[in-house]
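Quick heads-up: it's one chain on its own, the form predicted together with the partner chain, in structure tokens.
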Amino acid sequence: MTWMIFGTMIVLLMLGFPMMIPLIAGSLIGFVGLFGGFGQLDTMVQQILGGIRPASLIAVPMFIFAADIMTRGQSATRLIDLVMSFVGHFKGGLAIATAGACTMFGAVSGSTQATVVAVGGPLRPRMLKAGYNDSFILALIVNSSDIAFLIPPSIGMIIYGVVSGTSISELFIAGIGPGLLILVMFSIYSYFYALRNNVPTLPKSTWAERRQAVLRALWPLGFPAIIIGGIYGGIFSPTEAAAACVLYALFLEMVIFREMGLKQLYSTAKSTGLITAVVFILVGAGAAFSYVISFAQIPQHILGSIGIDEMGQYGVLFTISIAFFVGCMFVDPIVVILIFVPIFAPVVQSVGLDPVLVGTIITLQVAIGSATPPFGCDIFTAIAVFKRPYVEVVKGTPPFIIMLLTTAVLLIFFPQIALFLRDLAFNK
């Protein structure tokens, strides 16, 4: 049944069916096969509804909404002008700033999807104007969002910590090293990309111009203040910070800049709702599909047959990496962690691996997987938000995925990338 499910899904996807259909078909075959008929399809509906229910998902429409308001009005332009006045004259400066913004945003958001929307929404038009190729931009945004998953806070690390009984504080600190390493790699790649493709640079701004840019950006600088100050000041949860950004954006664009009237407010809200629906029906259908995989114990069957108990440390780490990478191509990352971690726990312990290292590698693989075709959730978020075809969104990803997988391999051979800061902080 396993191969029939995956085969059908890929064929339907390739034929150009709406993406919810492969996921729904995969679940349907599963439900009918598992329960010998259509009798339990109400549980499939339950799972679709359950998939869109988690409270943390609310941050996604809120950031879509805030980013949309900012981009339609003045806020985004003024903020980016400010950044450009400092980095515009560097080769690849804007691309590096984008990766940097994802990293900074990652310090407040635990979700890759929210990062794609909040950072990518305002920055993509500017990068296009600056002369970057769209598929490079889309790939940069989608993959830089992985950094947000590694930089604390991270939903993935919290779930891993709870399921495996590993210190969440240690995991959080261990994520910083690999997160920054990826930022460095992406920055270097962006620099050479800009060099190779002759992306023009801006003339270096004078300090007077920079001062001017700062003044113009004073109001919009309230956004980072709300997000970072609000969350670390203990006022908001990340979801609430997203909603606060919406209200602040409305205040700026409707009251201060007077760029937006009630009519545009209505259109923006409607468009946010539409994007949300298109993404969330896939999240829901994906949850139903995850249920089938989990219920049929498919991972257990596959992993049970490869003899992981015979492997050494490196073998185990590579197997884990591959399992999570492949798993996240099809199934929701959180569910993959919930199912896989208990399966691997005994062998991780028996070969004497540091659970914090394993958790960091898993978090990285989960992030990579969520940006990988065919069903990575960041991909369909990017398609919906940027309204670009599927192929356009995934075309530029290979170099980034190679860099990310290189990071994963480096982590396996040089665990200190993750553990150095942890050991320093916890005196180990």
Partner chain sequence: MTLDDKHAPKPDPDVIAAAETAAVDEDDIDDSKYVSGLPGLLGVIDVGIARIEAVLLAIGVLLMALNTMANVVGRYVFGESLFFSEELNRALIILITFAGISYAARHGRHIRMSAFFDAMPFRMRKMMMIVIAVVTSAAMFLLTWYSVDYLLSQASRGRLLPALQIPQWWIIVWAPLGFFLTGLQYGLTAIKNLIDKDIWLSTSTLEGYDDSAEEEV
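Next, give the form predicted on its own, keeping in mind that what was shown is the form predicted together with the partner chain.
A lone chain is what you will see next.
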């Protein structure tokens, strides 16, 4: 039964079907095989509907909508100009500003792909003009977008929290430390890259220009204040913070900046609706698939075959890291979270691992896999946005992947990188 389920899914994927089809097909085969016919398909429908029922999932379309509004308006550009005014004149400053802008936009969007579009669009031409190699630029943008998956709000953390029953508020704050660590690593590498390749520096902004950039960015900087301050100040739940972000984004772009009219709002809402539909179909199909593999005790068979029950906490964390990293090299991150989290959940609980630490490591590995060849989804987003060939997009990625994997290893051995702020915020 196990080989039939996964074999069918692999064949359908290789034939080019979208991921929702293999997931539904695998669930259908499982239900028919386990219950001896089509009599229990109502249970499958119940599992699909149950998968999209958690109220926390409402935050996903709202954060997507807010990010889409900001990308089409002035918020993203003003945040980029703010970072540029302070670090643009350093050696490698433009590259450092790109990584910093990805971090700041991640703090208001939670989406790696939205960050590639919002930050990469305006900054790539500037970096090309400054003398950076295009393969370095593309790799920097694609991999810096991983920071958006860690800095709250993170759509990946929301999905993980729903599937695993972990506090989304705790996951959000645990992602800040690793996200800032990655930013520091990328900034140091950018400095030495510019030094080695003799990339010229930009003129230093005057304090008057910096003050102007700060004033222009004050409104967009309200987003992290709403999300982080609202959640940890006890004002909002994560879902309510998402709703507040949408309202704030509309207020900025339609009233303050006057960049968006009703026609643009309609097209933005339509785009968000299409993305949300795909995400929710994947979540529902993933819930049905998780029910099948749990009922058939497939996780116990798979993990037992690799001897994970005899591993300690470090062994379990390394196994989880490898599984999620490799999985996201081939499949959409949300799907990998939906399939793998229920498989590893019993082991995580049995060895006494902190689910927030596990969720942070999983989110990081998912983000790394999303930007890693051969099929990382952020790579294809960059190909579509920048209209560059596949080889050119992936050529400069190895140094960044090494830095990201180094961060993942540091998280395993030094969990306080993620848990310090969580413990501080929640008095643990």
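Residue numbers count along the first chain shown, from 1. Owing to the predicted nature of the structure, the values given are computational and were not obtained by experimental measurement. In this text, the rigid core denotes the largest set of C-alpha atoms whose superposition between the two forms falls within 1.5 Å.
Taking 2 Å as the criterion, Thr166 does not count as shifted between the two forms: its C-alpha moves by less than this amount when the rigid core is aligned.
The two forms, fitted on the rigid core, differ between the two forms by 2 Å or more at the CA of Ala66.
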